[in-house]
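So this first bit is one chain, no partners, the form predicted alone, shown in structure tokens.
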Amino acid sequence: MNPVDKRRRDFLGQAAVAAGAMIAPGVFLYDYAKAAAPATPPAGPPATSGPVSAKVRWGMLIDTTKCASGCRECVDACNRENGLPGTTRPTDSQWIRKVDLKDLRSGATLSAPVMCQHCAEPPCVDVCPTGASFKRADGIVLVDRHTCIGCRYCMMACPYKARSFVHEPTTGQKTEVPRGKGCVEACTLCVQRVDRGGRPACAESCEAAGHGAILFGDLNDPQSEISKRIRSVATTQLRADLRTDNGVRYQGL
């Protein structure tokens, strides 16, 4: 046999043995991992609820009779969840703002959180030149920061002043909530939570504080708690005359 061929054969044989040695531990560890895995999954966020579908329309009902003036539970929870600074300078992002209202005839006052209204016919989407502002099939209105050019047409078109422009470099960002200087942003209904089967942070914090002023759910499901409540009490959409068909409804206005 040619010495070169013999060396080549010996080399290939040794390589095969080495490959087997490397593969075998991998198989063993994989089998061991399966055997050692707990019978029930560890505690954590629920699994993704499935693909986005037009069968669902997410929305919120805010009961102003339960919303206390001066309470900031929803605002603070939003800031924590989405990595917002929480300051109120004119240039700072604010996805939820508390608004105090007074009836000039009766003198009655009330307080209510105002955020993106997640319109079925969103003006922000209509005016966006790049398609960065868009509405998901389930009714959540979002901004694609990769295609937002910072023109702020959507801010001018929004009747609710619900959008903010990021003027400065961002810090303390959350992995699931990318933000960036030069982009427009607004309430996302905590889409990162909703897609895991959860609720927006504002709704959870309001309930935890004992107020229960924010109810989140599927407006398309007649059996959902939010749909039943809307059928049983008088509710209002902000600027209903604009016919944007808001996903956020108010009780007690």
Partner chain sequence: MATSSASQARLAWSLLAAGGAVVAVALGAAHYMEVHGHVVTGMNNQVVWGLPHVFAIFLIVAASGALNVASIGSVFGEKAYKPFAPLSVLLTVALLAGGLMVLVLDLGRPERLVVAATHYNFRSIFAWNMILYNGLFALCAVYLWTLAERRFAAAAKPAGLAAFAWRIILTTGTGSIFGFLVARQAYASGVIAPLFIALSLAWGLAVFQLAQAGFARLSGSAMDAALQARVRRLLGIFLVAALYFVVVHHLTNLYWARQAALERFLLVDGAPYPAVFWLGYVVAGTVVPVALVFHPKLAGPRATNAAAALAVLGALAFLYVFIIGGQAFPLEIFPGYEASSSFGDGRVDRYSPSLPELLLGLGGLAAAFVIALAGARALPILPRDEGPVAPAPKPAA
The other form holds:
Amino acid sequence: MNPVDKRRRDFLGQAAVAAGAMIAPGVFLYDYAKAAAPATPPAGPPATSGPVSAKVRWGMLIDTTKCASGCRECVDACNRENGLPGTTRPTDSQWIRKVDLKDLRSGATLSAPVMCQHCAEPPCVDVCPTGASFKRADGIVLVDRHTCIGCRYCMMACPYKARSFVHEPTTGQKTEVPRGKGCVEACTLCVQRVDRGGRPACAESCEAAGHGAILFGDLNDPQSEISKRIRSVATTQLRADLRTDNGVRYQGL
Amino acid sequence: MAAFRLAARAAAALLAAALALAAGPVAVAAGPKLDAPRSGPCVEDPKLMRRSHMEFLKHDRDDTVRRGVRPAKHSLAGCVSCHASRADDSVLGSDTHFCQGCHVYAAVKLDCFECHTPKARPAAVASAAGEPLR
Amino acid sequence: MATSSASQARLAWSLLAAGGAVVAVALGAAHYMEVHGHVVTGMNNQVVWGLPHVFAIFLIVAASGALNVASIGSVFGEKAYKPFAPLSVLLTVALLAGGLMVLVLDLGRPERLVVAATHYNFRSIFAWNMILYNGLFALCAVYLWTLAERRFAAAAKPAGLAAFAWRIILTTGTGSIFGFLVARQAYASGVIAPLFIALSLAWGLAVFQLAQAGFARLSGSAMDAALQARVRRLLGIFLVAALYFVVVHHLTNLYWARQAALERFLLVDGAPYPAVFWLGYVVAGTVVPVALVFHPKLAGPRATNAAAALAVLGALAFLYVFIIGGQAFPLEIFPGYEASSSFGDGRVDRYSPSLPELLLGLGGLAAAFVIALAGARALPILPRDEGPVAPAPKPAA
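The form predicted together with its partner chain is what I need now, so please give it after the form predicted alone.
Below, the chain from earlier opens the complete complex, with every other chain and molecule after it.
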């Protein structure tokens, strides 16, 4: 809806309520005052957010030297937070996965979580025919599942195999994380938490488990912990050759 | 498809007009019998809501999904938290459940609840916003 | 000539009914897929495009190539081909519609087609293709009209030229759906657009040949031998040209060390793909038909039809390896490491198609068949065909 429409609708709405108020007893006036108040929620915590701005760019730094192979804290936390079943058939969604790696020359092994890399130049967004794949102003790459038609071209385009297609009807979704059959989905960097000043469930759980291998923060803020770390240690981006400028960085790869 | 939407809209307009013309309680008696809201008031005047809730929802949906505005005034999670049945915490399930009852009556089909939970969050029932942060 | 018009009509009606039945089964299969979700197909999070896409891409690529005969007739002024131009245009429309039907019914949310029509992301080659497909329908309609109406004969050439240019762009677009996938080793390549154009010429002509021969049976008006010989030779040339581009594509991949493992998988040890490629595409789909077409002893309508049918089978084999084999091989996300995970990293996917997706794909072929047959009976398409314009007695079906 364009702003003009919105304003017209707001006006119509208020006019309708005002008309009601003129003929109705006082209780209506009270309702009107409430209804016309700016976008405050009717009840609940005062924390409101948005619209998000391009001043921040959310990102994560994953320190593979601290990531324990065999540990699945981040994966479990993600499944819990986002209401994913956590099963691992080839048709099941996995927003984050632990990849075990063996260096082909040295034979050294390491382990790292892989999720949507929240690219600044996301190939999935370029190819999406309806614009359902999009990048928020703050750098989070999402699927708008109201306009996703389920063509899966974004999954073809993603260099990181980060996206999943919902192959079956879903049940038991969390209030904050709707998800359903026929659409593509992926790590949202836990927008529902980040927008309220929190951090992604994986980062939180990794710290709680005592590893601290996932650092979340604002890449645009030179004073943020993540920016400082990226300045001081060598970090890499997956498939850096593609120049997608990932929001997720790796240390120790 | 377009013709269908047009017909649905016409039906909705008729319904809205009927509801608006008849004085409040009489209209409700004439229409479907729905679960009473758990708290109030509604996010807009109920009359306006009857007519325009789909527009509000679609507008605020884009605000939340695309621009991170949350909670939006017309949040779907919010509707559910107030309008879910006291008996089973849901807005769907029978023809007295709030969203389903009216849509069955108006012959509207929604896909929203394929993804969105129709259940109010048991703990924070009155809260249209999210869980408190840890 | 030989058969009476009543028995021809009866045959046409029963063919239409058979085609319609296959389409109905396909719609049922698509509905089943929609209710249960894509778990009932072989597709998964690694092989995201499966058998339906093999059929859909075949139909769409062949659609553009089927316009060949019309182009040669009106654009390049080869008079002999002109009587067959309307059939060629009709086939384009039919194949394109069949392909799009499959593509749409395979969507995760086909009911949101309205969204696809109203929300365009102009950076997406996919969105461009939707415009190109619809444009081709429109151009074909105009072109067909100019061919049918004597008054507009002068407009036939520009209309044909426009349709010709459009379908070259369209096939470039279809190829680029894959060619632009920079992250995918199997696809990212500029060769794919010209490869698809070469494939479209061959596949389109093969379908045209089969349709032409079929309609000759139905209407009793066969293509004359000289023209038949030219179509036959052309088919052979196109098949060789397509093979040439396929070879170039694999050679470029082989030259680049990073792709060696993928090429090995597709061409040597990644069962079943090497067998499908070598036996299905190279031998049955190219070498045998080319031999059939060029061998002086074999020359004849029978051999040409066999060659065309084999070329179609070869096309499906090629696309199976190209689309499914290309995805089954794992993406290389960590060069220099051996990767493993619960999400198929470093592991070849064991895709096997399911019945519903096969039925959906076959339904696309059947839809094209039905549209072509119905179109040819309803419109003045066939050469020397009086069509229903003459008040012929209605055949008892």
